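Only one chain is shown below, in structure tokens, and it's the form predicted alone.
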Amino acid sequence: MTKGFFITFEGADGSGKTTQLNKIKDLLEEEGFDVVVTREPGALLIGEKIREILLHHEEHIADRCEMFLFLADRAQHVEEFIKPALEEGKIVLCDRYTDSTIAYQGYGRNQNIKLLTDLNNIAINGMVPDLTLLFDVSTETAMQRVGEEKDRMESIGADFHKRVRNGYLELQRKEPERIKLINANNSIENVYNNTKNIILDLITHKEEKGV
């Protein structure tokens, strides 16, 4: 592989995306690929501080403040971690990225989608994923999986999380080539097999083209 490959994992809290990301990491390393795993928010030291505010701050955070905190974390993340890793030819597996901002702050918080998209584009500076995996699960199932101990975002009501899910599905309908929909209501192993097949097919195709 002459250039890196950037894969993002998206979905509601409780969708199982992080479990699948870790399983895919193990698979790709067994196949001999150089893989790095990261997340948003909180991949870097500055991001850890932002993550603590976003997920555990007890006082009110204005919606626009929340939005800019996520975007600030992303801008630093791209420049300091994602871009260098891809330039070194690594496969980057990222737990959440731009689509989370559109789904949560756009559809969930009812903020301006076009504005969010424009701000996202500034933050990522052209660093668009080669592939995004959307793990779709019913809101009821997702909330059950999360359990009783919830962070600030997980604690928002069911109506919010239903809007988030619908937002994700709308994004997938708009970009079906980049965003692949995976039914995360199935067993972990069935979801893994679907995920594995999509990723290996696309990586193999990219290698064959020599890009």
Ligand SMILES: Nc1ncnc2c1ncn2[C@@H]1O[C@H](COP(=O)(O)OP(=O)(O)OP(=O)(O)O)[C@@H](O)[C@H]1O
Second form
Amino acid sequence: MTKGFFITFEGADGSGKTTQLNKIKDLLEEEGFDVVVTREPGALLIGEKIREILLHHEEHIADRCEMFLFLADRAQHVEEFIKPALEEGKIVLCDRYTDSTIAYQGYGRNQNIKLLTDLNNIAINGMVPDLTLLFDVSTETAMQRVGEEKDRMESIGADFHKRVRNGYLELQRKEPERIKLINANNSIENVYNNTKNIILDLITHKEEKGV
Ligand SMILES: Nc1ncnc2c1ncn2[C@@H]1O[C@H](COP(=O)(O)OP(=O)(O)OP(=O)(O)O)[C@@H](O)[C@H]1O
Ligand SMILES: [Mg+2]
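In place of the form predicted alone, output the structure of the form predicted together with the named molecule.
Full complex below, order starting with the chain above.
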């Protein structure tokens, strides 16, 4: 049984996930909640090593190898960090999670989506987010925000990133209850106001129901 609240932040590179996550962390702490922030890949020590390979390895990485590395990182992260934090009643804010795998490795790399979904389920062992925020931004704007210093994933071409964006939108249409769509083309403050309203609504709702 988990008592906490699990929120994941999803969207393209440069969509503003980390910017919004930090602002939401400050807000929830001011409201008196016990909040922890984490990210994928690379939250823990094993994850740091996996993240280094995923984002900076110079040689070619086979698509299926990339897929298993992300999933291995996730399995460890859930077991050692996310699950214990939720059991302690914390609000967990996680920068990227299962939907990134479906959007990037599934829609982006054309790996089998049904298979990826099954593997995700093995990796998370029941730890489905209570809420997922999808920051949707045009690929052009996202690339401008990322700038010149691109990591291995960000350096893949625009077609890949367009498939990723459409994949995310498809996921949102399939699971509208869990995944809330946020227009991230607007200013940081405007995106923040929308994000804040969605989160406070859900947390208050959960508290009222006493779940
Ligand atoms: N709504 C916005 N309008 C303009 N600039 C923004 C907006 N949101 C974020 N930025 C800027 O765009 C850049 C990327 O933002 P951020 O790092 O939050 O994106 P991200 O989704 O976490 O990207 P990544 O997936 O690469 O970690 C930062 O320089 C940030 O200040
Ligand atoms: Mg980020």
